[in-house]
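One chain comes next, on its own, written out as structure tokens in the form predicted alone.
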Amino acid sequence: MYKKLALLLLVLILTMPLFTGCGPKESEAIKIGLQGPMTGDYAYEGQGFEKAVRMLVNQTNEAGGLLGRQIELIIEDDAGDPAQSALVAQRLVDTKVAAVIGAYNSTATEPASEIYNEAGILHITPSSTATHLTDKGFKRFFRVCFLDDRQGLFAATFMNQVLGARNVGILHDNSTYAQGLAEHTKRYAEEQGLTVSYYDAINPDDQDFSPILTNIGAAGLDVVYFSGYHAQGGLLLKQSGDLGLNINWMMGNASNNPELIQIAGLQNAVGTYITTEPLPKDVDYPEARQFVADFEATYGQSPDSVWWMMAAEAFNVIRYAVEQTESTDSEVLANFLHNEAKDINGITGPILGWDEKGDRIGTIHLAYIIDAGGNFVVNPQQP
């Protein structure tokens, strides 16, 4: 009888682990992913992806945390490349993340929805906004930003009504981002009546766009709206100036970035007009406010670029989702936000809510013109 009992007792002991192993405990740390360009072109907006969701996971920790939990944020480096985001897509699947902030840009942000999708997690871009990404039917991909049909009339619009523009040219760099911003840019500018007379594409990785400068200065064109990322806009900038070339450039929210203008030079990127999501110095809400002081006190430096209040309201929506509906299971959160979650005080503004594909209801854009202090400033006419 004794042996008998004994090893029950010892068969009881070695399984208890199974049972009380098959949930999360109420000690374990909630698992946010972000996923960003840590390295190479767009290093600088991963790097503020990171400084402002870090910041608020330490204020939200700092005051409690989720349901009693600490959350982690586990950081992964993407490069900004595709086969990069994908393989970071699987690390933090198999870290058993609740939800994932990222990527930065489109062409990053594709692969790793698919395997985000196919794992049932919770995926918010902050700056992805080439349309077709929400075309999937992925129930639990969200986006904070705004689309680039969008931008792409607002574009053409200012154009056409503050510029006067009548014959302009469109130039992407095949990226999935820009040579959509540029299809709509460009579908909108006829629309409205503009030429589109010249309309080309560069090699992002080349490094001397002289052939294609000298082509546009030629043209006759009244603007040139540059739809790729601040790198590659530096150098069509810098290398116009140094080409002795009088182009009245445009760009997209890609270059909205500082970085632009260190490569640029100062007197090749002024007078460069920005079509862009609003700076958060100028979203004038008292969420934005706090968030611009916090980071100001943290870091030292303002947070100058708009993605990274867009990373931080990416976070603000999961933890919204999660105090709100009182669960980290991606599925409920999901359809929280599909369904309910509505008119929040955002950081980058009010959210409205976002429709069944999981875009952001509503859209603000603003014309930012480059000053002579290498400041971006709103343009004072807007259409």
The other form holds:
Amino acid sequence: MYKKLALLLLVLILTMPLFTGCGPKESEAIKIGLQGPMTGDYAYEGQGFEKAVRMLVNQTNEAGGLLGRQIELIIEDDAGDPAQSALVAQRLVDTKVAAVIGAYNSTATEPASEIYNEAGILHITPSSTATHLTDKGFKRFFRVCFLDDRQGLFAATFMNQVLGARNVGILHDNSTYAQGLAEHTKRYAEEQGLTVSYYDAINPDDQDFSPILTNIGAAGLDVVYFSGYHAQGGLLLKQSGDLGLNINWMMGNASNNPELIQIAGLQNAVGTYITTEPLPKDVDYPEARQFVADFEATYGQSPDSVWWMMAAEAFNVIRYAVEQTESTDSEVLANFLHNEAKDINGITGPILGWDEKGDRIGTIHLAYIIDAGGNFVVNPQQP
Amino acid sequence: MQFIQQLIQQLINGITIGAFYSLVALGYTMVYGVLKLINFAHGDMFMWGAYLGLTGFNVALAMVGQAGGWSILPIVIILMLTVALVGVLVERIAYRPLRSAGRLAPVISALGVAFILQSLARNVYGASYKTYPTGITPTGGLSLAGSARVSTMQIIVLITSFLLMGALYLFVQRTRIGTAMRAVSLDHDTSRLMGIDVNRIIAIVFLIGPGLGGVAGMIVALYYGSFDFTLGWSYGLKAFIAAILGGIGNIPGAMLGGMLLGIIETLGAGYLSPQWKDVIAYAILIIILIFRPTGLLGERVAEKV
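Please show me the structure of the same protein in the form predicted in complex with the partner chain, now that we have looked at it in the form predicted alone.
Full assembly next; the chain just shown is listed first.
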């Protein structure tokens, strides 16, 4: 008796999706994927991505959703690792997401972009700035950040015009991103007549950089530009301080993070220049101020990393494109972004549009300096 | 002159790194000595030392308002005991039941423990880089021979390491328990016939090895100022190699292997490029092992039949 009842119940449960599943497709949630490093070296950034995007998704859903449909955010952890990135990208494709935001580092974005391209899914990276990512002719791949080579140009010009440097050193960490930025900076610096007499890479798995710092300290350089990430940037600053070296440090946007100062110790970090997109608090547009205020109200902390804001911007762009085209088809959305999207009021400033490769037009880089109080302040002189 | 100064500086850098490798390598070598087991979890116990130190300093800051000076002593003692206790528990739960199960099963069990300890640290403390409170470590240093410089912290690191290693060496060579350890490392059954409680000796090894490893973790974190949950993996691997280089199972060998690896790496990074230092370090390692398969100070024992 009970067995039969149980069987009946089982059949009912199993067939349930058949009844509910035939409703109109429009009432289903729009699935948007977010992949990023929720664990590992860059977990700080990945977890910030999640906070920023989730906040906007919740806001959109509370306001009635998108095209009358709710948005379902699906988060995958790629740990910043290319192998895991390919795995989670495939998982997102299998769950039939309409669009994907991610990944954080270029090394992880690269394999994922191949998979999304294959599947024909709109893919926007908030933060991967390696130039070659958009050289593959992927029609549905976009960035809301700006390219490495523009930051390289900015860094070279800053060293030349503002710092008056003649003899410079450049150091990267062999990651796709940092090596790209280092190469562009070297090329532009040499074009501007600077001598790059020191060019080398560290191994980011190391913790002790004193051997290479000893060499850099003895090389008599006007300024050294490190294009890698803040964990190693902080250690470089700390150890050059501990070794008693007077190195004039300048770092790229991957070191643009308050943890840099924590790791380095304030006395070692003061005076370091950082080339980067503006920090969230320095972006002076109503949309930006709104985002920062909402973030603080939701999480009780300020959005410390510009990449969190870029992740929010990626979602913002997807939302805007879906609203304008009234479609969730990746092809339609991508065509819209390529051809029609111009002068969007972005969270990170006005979006002028995208070129045919999917790169955002324009640049918003600034040079910051770490002041005596441990704050990243906009350097008074800009090129 | 500039060359000499730079060389001296690089040697100081290398010896400091080497001291860390040596301290961690001791744990591998002691366990291998008595159990013929490569305890892959050792690196992660070392990593837990760094995290427990962090908690200790934060508690000290909250309770007495300062974390430097003599408050380090109770922190070190509690931390050592905690990591040692974890070591003994791991041995009891994950290794002892497998002791008669051949060589492979305990190694896999050790890897499992390593992953558990690592994930546990990530979940408890979070994935981001952790930094020790500022002002614990002394700054400043001594100038030697012009631009070469040894920092106060380096001196502390080196003195502490040599004291710990020396104490361990004397303990193993001069005490009854140490003698029993050496007996157990030769043959479990014969030691048992001689009236040695083999399980107890092994437990003591798992008390001392991880205890030392825990302190090493704290010293590394103090010296570099920042770390994350992957700390154990990178140091563990290097220290394991140092232990093999010196002759695994041999305590002075672990010290020598660690120092050599640190110095070779540093010179490779300093005089060629950091990108090549691992190539150089491991090429030298392979050459040494080809000529001395049991490591520099390893005993040439005929394979037991």
